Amino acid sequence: MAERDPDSAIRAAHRACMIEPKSRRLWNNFLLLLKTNGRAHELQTRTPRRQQQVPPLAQHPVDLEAAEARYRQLLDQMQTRSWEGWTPSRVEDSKYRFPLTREHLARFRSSEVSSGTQTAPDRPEGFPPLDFNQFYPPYSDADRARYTPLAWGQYAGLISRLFRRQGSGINWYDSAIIDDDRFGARVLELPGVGTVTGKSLNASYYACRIMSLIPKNGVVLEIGGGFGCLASRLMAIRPDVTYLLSDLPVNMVLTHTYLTSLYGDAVTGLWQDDDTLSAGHRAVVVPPWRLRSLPLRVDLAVNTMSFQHMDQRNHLFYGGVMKTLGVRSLYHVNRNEHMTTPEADTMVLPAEQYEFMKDFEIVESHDFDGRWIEVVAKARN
């Protein structure tokens, strides 16, 4: 019987990938040689593209204490607003009361105040949900071994699929997923492109790949902006953007202060209600109540995977915030599967069925990994 011969494999596997760059069967198939022969990492170099560099990471200083009082009044105003379409579905009922203290606000990414916008293995397996008593435990060695090879291996499949959509996001790819250890963030070494967490990894995905639907001077609005990893990103890759975040307020707080660290006097937000936009702000975090009144057409909205988490009041509520602001385009990457929850929530609807889906027509729709859609849609008028 002949010897395998993964070289020879994956040799013929990558020209086929040549030969029809778009075709998904093709990139499944090498990639999952280079998986199962450990050199997922070879994708990095066997991807053709022209990479760009973004700025290296800035670091400003932010006031924690600040910070904390803007939560404070920004739960006061949650309270005050019960009853609006954009507060907390039952699902993300926790939201009313997360404690956030400056010791939190300092490590935020090592504690469960950031644990709806991190999985393993930013957020460790198994810890506690909603234990505000300790912090994430930095990483084993054990874990490095364990967690360097699943970190190149998402690496890899969102390269293929950035080569497969054909975007110049590529390029820009291997400099975006840089990441640092601000804010208590637990960061991995991939050996010939720097230290990554995965959250900088699928973050900068995004990022690339909604370059090129923005146009020149554009506006984005970042519907459920977590901590603001991909804004971060995209502002780098695109510095002539303006980006406008919204959320619940632990993460409005949370996007302000990582954002504020990287970019400074750059970013502002609209917490009372004569603060008004002004020239040379980059990043605008907006409180939802805010939205509607913003001066301004919107270009871009983009959401991952939050519109899941909420209920029909929630899409409602966002679906006429993106018609006055005359949104053209919409990104989102959410579940595409039918979830057994209570009855009123529309998570329950795969991501294409959404409500406020009916004011857009869908471009392109791409299987995102069997849970999960990536859709790009344009405004119907």
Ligand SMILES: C[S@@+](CC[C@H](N)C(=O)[O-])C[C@H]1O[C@@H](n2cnc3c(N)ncnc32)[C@H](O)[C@@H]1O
The other form holds:
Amino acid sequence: MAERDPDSAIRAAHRACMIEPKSRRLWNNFLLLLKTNGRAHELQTRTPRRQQQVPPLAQHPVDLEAAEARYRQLLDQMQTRSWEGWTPSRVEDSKYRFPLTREHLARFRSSEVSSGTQTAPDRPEGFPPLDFNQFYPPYSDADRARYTPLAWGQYAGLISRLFRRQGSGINWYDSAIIDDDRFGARVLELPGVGTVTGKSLNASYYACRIMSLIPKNGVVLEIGGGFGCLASRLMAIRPDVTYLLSDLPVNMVLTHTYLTSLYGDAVTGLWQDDDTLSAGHRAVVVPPWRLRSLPLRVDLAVNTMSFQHMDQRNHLFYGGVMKTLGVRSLYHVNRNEHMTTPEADTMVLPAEQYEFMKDFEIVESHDFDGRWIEVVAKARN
Ligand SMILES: C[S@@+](CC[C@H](N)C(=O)[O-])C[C@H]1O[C@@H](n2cnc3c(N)ncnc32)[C@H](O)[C@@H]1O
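Same protein, different state: after the form predicted on its own, show the form predicted together with this ligand.
Entire complex below, previous chain first.
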């Protein structure tokens, strides 16, 4: 049908979505028509909203030498604390040994030190896993021709999800997805929008979803945030929020590095026992072993694609952290299927079976592309 009269089919499908904005079936139909006709980019102008602008991406200096030294200290802590509940699961075991040199730090988005936090096309398909002897090549013209329509497809899928949820986050999406090539990121140009990455498209979606789940001047705790992409977008949309991030050592250093380059002195890390929280810090990297002693209450805990890389021991640990910090709500997106093959890059537990979910009451649960679920939950007490 798409081939004969795509214009009128697309117009009719679009009209149907505007009449029933929450209908997943109608949106899927509309998206399919757009994608099969190479017109996913039309959603940029066909989606009704009041666009808001985040400030342009700032560029602050980063002390890579200090970051490299910090990484060595954090690795030592991980060795010393190897019996603690937060330490890497089988899936993340290689992070005991990542060589985070200054060179890799300076170009971490083109390096396997960020593997696991970036997928294709940001990370080239077929790049040898954990090969630290080379960096990702820049996009060729053929890559751009191939990946730009796919990025539009990703954009269309995510903006339609935001539209279906009917929150105000959709107004921020287009400006939040703008990314640049700092730290060696491979960016694509979406005409009419700007430069983006697969990561910025996803992370901005999450930021637009959670922005309305956080009260004014609220506190967010993100567990396993990768290199801080979601945090960076949420901080741009909601400057009133205090954003705590905890992760494995290599990722804490990447996160601190990335966020410092964007937000300068507003970013800190509680690396030493006598480092404390202070007013003026908008993003705080907190080693997992310091989480329980934080003197504050968390309004929203966030986890995307990260509980799925943890084992039950890790879940028990972070479940305990969320209780201790009085987490009021939880937003998470994680794999919800049994992975049984030994080579599967994930743990075997589907998201619906996470033990700590007994402490929460589910408010929303949506399928996320078939394999994942997106959950909003409130603490039961
Ligand atoms: C697939 S990445 C997802 C990153 C980011 N949240 C995203 O959606 O792109 C998994 C993240 O979980 C983190 N992670 C895995 N096991 C962890 C643990 N035991 N404690 C803290 N973070 C962990 C990894 O270091 C990584 O940052």
